[in-house]
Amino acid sequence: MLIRGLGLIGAPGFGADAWEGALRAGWRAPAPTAAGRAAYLVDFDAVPDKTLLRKLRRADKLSKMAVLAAAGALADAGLEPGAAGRVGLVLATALGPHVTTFEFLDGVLDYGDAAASPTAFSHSVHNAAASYVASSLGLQGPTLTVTRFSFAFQEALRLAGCWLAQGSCDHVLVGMAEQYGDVLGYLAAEKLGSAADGRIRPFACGGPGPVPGEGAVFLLLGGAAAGASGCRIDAVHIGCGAPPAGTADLLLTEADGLLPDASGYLPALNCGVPVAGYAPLAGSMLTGGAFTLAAGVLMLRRQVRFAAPVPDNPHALPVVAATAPARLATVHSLALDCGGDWAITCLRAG
């Protein structure tokens, strides 16, 4: 599968440009939340365009991510929304609009069945953030949001091959959505142990803990020339059991804090490739590996190896250590889950 055109929304800013940047500049610290809490927010002041956000202005904080994505990736293939053809959209969330259900669920206890709001109710449901993508951007193609803790990106990558494959649309949407709100702060770090510092160690194997993140991120897929990315989509694997050993030139881990026990990783990333790990300036989320995976468009575009922004390294991995450049051909992308499950996101160059 083609990339075309990559787009995000996250702590570091919006847009492809911003992510690079701080794939560029290393760690930052995390703002503080109204609760105390560390978090990786985002921040519509540093969206230099609102036009889109005006039009959003009743859409909960979810569907103004993903729209501003999802427009994003568009604009970076040089396509207009609604003449990109027939355009499918495949939004992966784990959580979904979980603030908004939970503001929702609040008014029912504090006013009544008959009181709560109408709006947030419309928008607590998963498809809300997808349907906003789908009539802004006037897209004409299927709609399908996918909704599970593990492996929710990589499967919407799965499903849009399958539809480029048979001719369903010319290009596909696909990305991921996630918003940051107080319970899942208070899970972070009262069940999960935050990282009190505010780093995220992918290399750790286990501990110090999460950082929460929120944002979006989309690729758009397929078309009949090579885009602007100059990268695309190999393969996505999904097994069981050991993960296989890589192969490729660069080895990225999707491991961000939220597993206990994350020692799975081990034997994959000692296998004398480079690896590097971004979670740190994205922060904790479970489809977050889509930051990661945007890292790896970004260095087969530019060839260069962005240096690890954590690079606390325990068991002596060969960990990415300084930014320079670097031939790349393949870049592979690793996740594990709390189940022992992997998945992994193969990219390659042209």
Second form
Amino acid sequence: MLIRGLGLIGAPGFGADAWEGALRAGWRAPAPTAAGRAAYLVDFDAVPDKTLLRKLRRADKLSKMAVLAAAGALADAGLEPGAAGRVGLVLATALGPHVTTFEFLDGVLDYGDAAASPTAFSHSVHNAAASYVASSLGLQGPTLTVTRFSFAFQEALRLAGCWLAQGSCDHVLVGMAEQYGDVLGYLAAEKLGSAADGRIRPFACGGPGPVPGEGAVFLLLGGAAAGASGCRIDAVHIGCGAPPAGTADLLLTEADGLLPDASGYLPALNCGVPVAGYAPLAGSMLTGGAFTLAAGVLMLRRQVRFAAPVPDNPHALPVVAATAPARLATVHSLALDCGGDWAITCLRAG
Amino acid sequence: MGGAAALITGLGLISAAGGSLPATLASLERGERRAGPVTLFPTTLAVPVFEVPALPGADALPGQRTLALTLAALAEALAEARLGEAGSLRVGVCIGTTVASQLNDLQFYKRYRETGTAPLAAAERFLKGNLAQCVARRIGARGPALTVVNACSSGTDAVGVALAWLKGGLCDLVIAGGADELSHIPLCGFHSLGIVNPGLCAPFDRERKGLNLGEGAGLLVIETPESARRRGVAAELSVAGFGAQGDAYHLTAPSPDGVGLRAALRTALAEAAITPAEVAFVNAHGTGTHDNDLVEGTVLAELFGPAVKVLSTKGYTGHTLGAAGGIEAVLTAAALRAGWIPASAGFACRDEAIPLAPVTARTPVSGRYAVSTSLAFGGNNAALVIGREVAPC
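Please give the other form, namely the form predicted together with the partner chain, since only the form predicted alone has been shown so far.
First the chain shown before, then all remaining chains and molecules of the complex.
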């Protein structure tokens, strides 16, 4: 699958350029939330062109993030929505519009069963964000929202590969979107603790916990006939047991503090291949590996290795310590879940 | 079935109409409509719903009713498919839902809102309750697993995903369909939208006043011909085609011109390589809401002709949301196999704005293909073509 376009929005800002800027600038502390917890939050003031946001004035934050990221992917590919042929859409999310769901519950609790908000309800349906993407960008292809608590984005990529190979679509927009809310912050802190200094440590392989984030990432994928793109997804593997040893020029870890025991990463990260992880820039999200993958896309495009923003390295792993030009043909991104399964997304230049 | 990419080797169903597929078919044949007041949770809304009266395993899964419904349908589907543990098969799981994807435990949230803390049990159940992942763990499936959350087309879309996986070689066999429990939150939500019928739903009827919510699960075991042959399992049915298309129109209303549904149907028929005339009947989404039935009836009449045999089974099951596509795919397959469809419950008076009328009595059907449609919030439209093998002369 050729990666024709990359769009994203997260705490570092809007667009691939903002993400690259954050990767070059290094770690920044998260912002305090209204409830006093630390989180990496999206600020729509960072979006320079407010045209889409004005159209989305009734939408919830999750939908706005998804639309902006999807539109960014099309723009990055140099395609107007109508020029991309038959475009399918797969949005992966673990927690979906849970913030809007709680808003709807507020209405039920405050006003009773018969007087809850229809607007909040219609936005609390999981596929509302994908619906906004489709209607905002005029996409009438197959539109799917999928959920898992691990590897949802990777499974979405595999499905997109099927759609492209079977000719169901000319392009597929594959993305993730997650929104932060106070209930989520509470649950994360209660279940997993939190990194007291706000630093996610991808190479600690255990502790000190997550720092929740929010955002959306979309890739515009095309088949072999889609033309040159600079980067492709060779394969997405999902398996169980010990992940295979790295064979790429660079191995990315998607570790973000959400696994109570991340020691399973150690053997794979300690096989001589340079390793990096960028979750500390965007925050912890159950589908947040897409941000790490987006870093891989940019590194292959630019032929540069970005320094790991939080390089704390108690296990003496070969962590990329400085941003520098590099000859990169392949970058793999590794994720583990708490059930002993792993996922590897294989990126290749060209 | 010679050219079919995906054979159906097992069907499982549970709904208010019955605890199994045979029980459901018998109930439908008798024309029973087992709706009643809400008993599963306290509510001030006095509307009829379709609850499953006796759910096996529900006590063992407190707070996970959707999972219990799923497992009930799963057991029946696996038994027909003669499939126990996944073993060396590459088994995928794709299940549609709405309720099971949301942390919408009212008591948990109420406590958090009042005190800033709440017991984590509800959240723990939610985090362990992803349907596809749960089922995959239960049967030892090592293929792809996805929970589809495409609102009311989730179950149909899940079958479409299964077909894409099988054709793409990602697995040999897929458990696919949908499941949803009756939940307080969507009941309040649909009521807030003004589309819950205070009486029994009447799909396609001139006096239709909205939907009744229900619950249930419908699952299919779908596998490649090679897999069925290796396992020595005979198959009479297949998933012959699937199509999905978005309206890109509105968050909750279907496009009035039916553009997405029409395209989804054409895609599904093209994949099955059949003409509309080869379709024996259509199991319509048919919610009993004004807009859905008008758009759907118009598109079906345009594509299949006004005399096409059409029914909605929601008059027997209620609208089971994420489960609906799975339940209706199972019922479509079973009816095609049995050679009859039940009366479209609730229909009495022709709506002159809709250029077709559903069947009003048990009706024999013959032919090799049937269609099941789903329309959903978000402008999603999905269509399945189910095929039946013709016995050699």
